[in-house]
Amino acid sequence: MREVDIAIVGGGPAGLMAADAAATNGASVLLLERDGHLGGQLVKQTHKFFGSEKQYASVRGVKIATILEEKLQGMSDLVEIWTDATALGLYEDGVLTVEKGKEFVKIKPKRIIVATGASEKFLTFVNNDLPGIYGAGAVQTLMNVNGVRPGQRVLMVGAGNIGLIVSYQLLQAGVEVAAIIDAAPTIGGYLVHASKIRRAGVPIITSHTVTRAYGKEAVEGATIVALDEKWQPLPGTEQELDVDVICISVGLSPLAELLWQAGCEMRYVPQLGGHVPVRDHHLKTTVDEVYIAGDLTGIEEASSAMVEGRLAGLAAASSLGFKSDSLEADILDCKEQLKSLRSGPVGDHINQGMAQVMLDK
Amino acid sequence: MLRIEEHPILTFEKGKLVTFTFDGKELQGYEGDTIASALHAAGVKVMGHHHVSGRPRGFYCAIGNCGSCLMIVNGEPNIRVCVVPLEEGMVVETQNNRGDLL
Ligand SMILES: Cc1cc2nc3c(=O)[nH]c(=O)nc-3n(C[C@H](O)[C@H](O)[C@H](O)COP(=O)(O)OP(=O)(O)OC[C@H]3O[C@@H](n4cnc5c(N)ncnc54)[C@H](O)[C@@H]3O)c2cc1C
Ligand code: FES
């Protein structure tokens, strides 16, 4: 059995920044990583993010996510880097299993840090299976990675951030965008974004969804359907679009089925977007060794994800004995830089979800 | 077309043409794509069908999380063609069932 002081589950942000403070504390570190590349869903944003320096505001992405990982490439005596590796279980006695190329390996950590993100959540309607229904990440993905576009003509469900995020590079790749729609009555999303779509010339529509996608093998259109203030459907209030791509993009959830297995207290956290694990102010669950940090915490943001990664990994390398001159003071600044992320109106939702989750006060 | 040639950020340096067959047809995508992106950008949205409903399923989350993608590559079913990167003479084709156990 492979042991190690640290494994991290997830090479995202969160992972990466984990990866990165843990071992410049002397910790050695194993990161594990599905993909075939690090950088998780940093590696499609090619958009200039907002926040503070600290958490690289104005540089795109992509670019963070390469910045990271070089960062690691130069502490390769304490951190190892495995690609294409999925972790599969995470046991009582504390083995984690990993599928690594076609390789079944068992590893024995004495800390593991659980950093896996997210999944898009879906939407219910009718025909909602056919091909050409695609979430917002994948559309992305297609877009940004692979240089493929979805198709010639989107609705977007779904107007926060992402949707107009991904509406905007959908006009960058020359992709016609029929329409933003949203249940809510307002668009939730930041308002720079939606002005730079509307002057673009496509609508936002909110108090809609989408009740039908149309076509056989594939999408060939979609009705839509304004909503009362009770978000009932409004009878004679249907329209069609015509339409090759329905984009979904309400929202996340976090990916969480390790900590389950593991034994975690999970509770329910609407505002969190989803079931999130119980944790401290160290971000250890109510398992031992077990650390979380990022989407999986609760949904918010790269930079978020990335403070959060270098306080677990901070955290467990000192609960292992690895402590520099500066680790009390790296834990504050990480809490500092949370907390002033978590500020304003946005934050106010975030941290009325945190209150339900934390086990010190 | 679906290929993106010109974009106001991006570039998108296309690798090796690389040859491939879904359903015996010859189809051809370049290094760097998923199997998922290369039969996309060929005009293949449908990659199988329902093991019970018979309907069609395309890919919906193109970062393996939701299973929607299941083709057999190679002989092997089950495979998520949205996260395999496509390699020169695969063999792809659509799934209609659960797919053997090997
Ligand atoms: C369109 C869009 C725009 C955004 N814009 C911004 C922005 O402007 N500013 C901002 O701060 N944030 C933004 N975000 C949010 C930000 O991308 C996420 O909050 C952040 O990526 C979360 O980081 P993470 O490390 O927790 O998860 P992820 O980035 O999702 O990384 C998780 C990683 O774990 C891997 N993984 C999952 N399960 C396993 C397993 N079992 N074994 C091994 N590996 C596994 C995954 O493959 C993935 O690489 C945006 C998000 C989207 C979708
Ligand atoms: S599309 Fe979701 S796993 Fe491939």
Contents of the next structure:
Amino acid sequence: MREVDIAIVGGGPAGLMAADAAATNGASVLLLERDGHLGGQLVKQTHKFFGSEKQYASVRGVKIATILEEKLQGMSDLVEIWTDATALGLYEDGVLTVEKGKEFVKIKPKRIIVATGASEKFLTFVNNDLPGIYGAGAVQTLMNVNGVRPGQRVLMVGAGNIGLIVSYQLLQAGVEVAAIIDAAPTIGGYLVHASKIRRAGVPIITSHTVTRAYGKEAVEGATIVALDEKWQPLPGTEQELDVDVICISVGLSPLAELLWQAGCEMRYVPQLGGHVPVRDHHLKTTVDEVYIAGDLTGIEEASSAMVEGRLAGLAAASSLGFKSDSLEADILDCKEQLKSLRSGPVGDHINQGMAQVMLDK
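Output block for the form predicted alone, input the form predicted in complex with its partner chain:
If you are looking for partners or other molecules, they are not here, because only the chain is given.
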């Protein structure tokens, strides 16, 4: 059985930062990533980040992934990285089972940081299984990772940050965006993103949803309809759009299967995207050895995921006795960064959700 101070499940923004923080304080780290590369959502993000210098403001997401990976590779005496390694189970005795290639491995870490991220939600409508219907993450992968345009004319369903950003990336790739629709009465994403889309001539239509896709072999069009104040379709408001792609961007759900299995206390919190683990201010769950970070704790931006990763890495390492002279200041700095990222109207729903899952209120 393999032993290590800290095992980190997930090599996205939260996992990368957690590994850096823990190893910098002297803990040995095994970083597990099920894909063949590190970076998670960062490798799809070609836009420049907001925030502060500590959150890599003005740096493109894909570049941030490279920076963090290179930093970890420079700490090979303490950090071991396994890609193509899928965590299969986390058991009551603290054993983590992993499928690494074709090998089945058991790991006994002293602490575990789960940073598995989230999965995309989908919509139910007529013919939603036609080729040409994608989640926003799939569209980003096609364009930004593989260099493939998904189609010629797209209907974007969802006006949150992801829907707005992916729409702009589609425009940059030479794809026409017929419209962005959202069932909510207001735009959910940052207005700076919405303004760029509108300046490009793309209509953003709120209080609308998609009811049907049509086409023989693949998507050839979509029917959208207006919604009333009770989110019910208004008869007679149907519109048909000629599109060959329908991109769904209606939110994410935390990937928490390992935590359910480990026996962590979970609560359903709509503001955070679904079932999320109860935790303390150092991101420790109700299972003493298990810490969390990133979208698993609640759906936010990658900047918040990176700060949470750093906080979890510092806290997990500290619990094992790995403490630098600046540890307390570093932990306080992480908390202040998160407070800043969650300030203002945009962060209100996040703060409301967090208040429902904190152990040490």
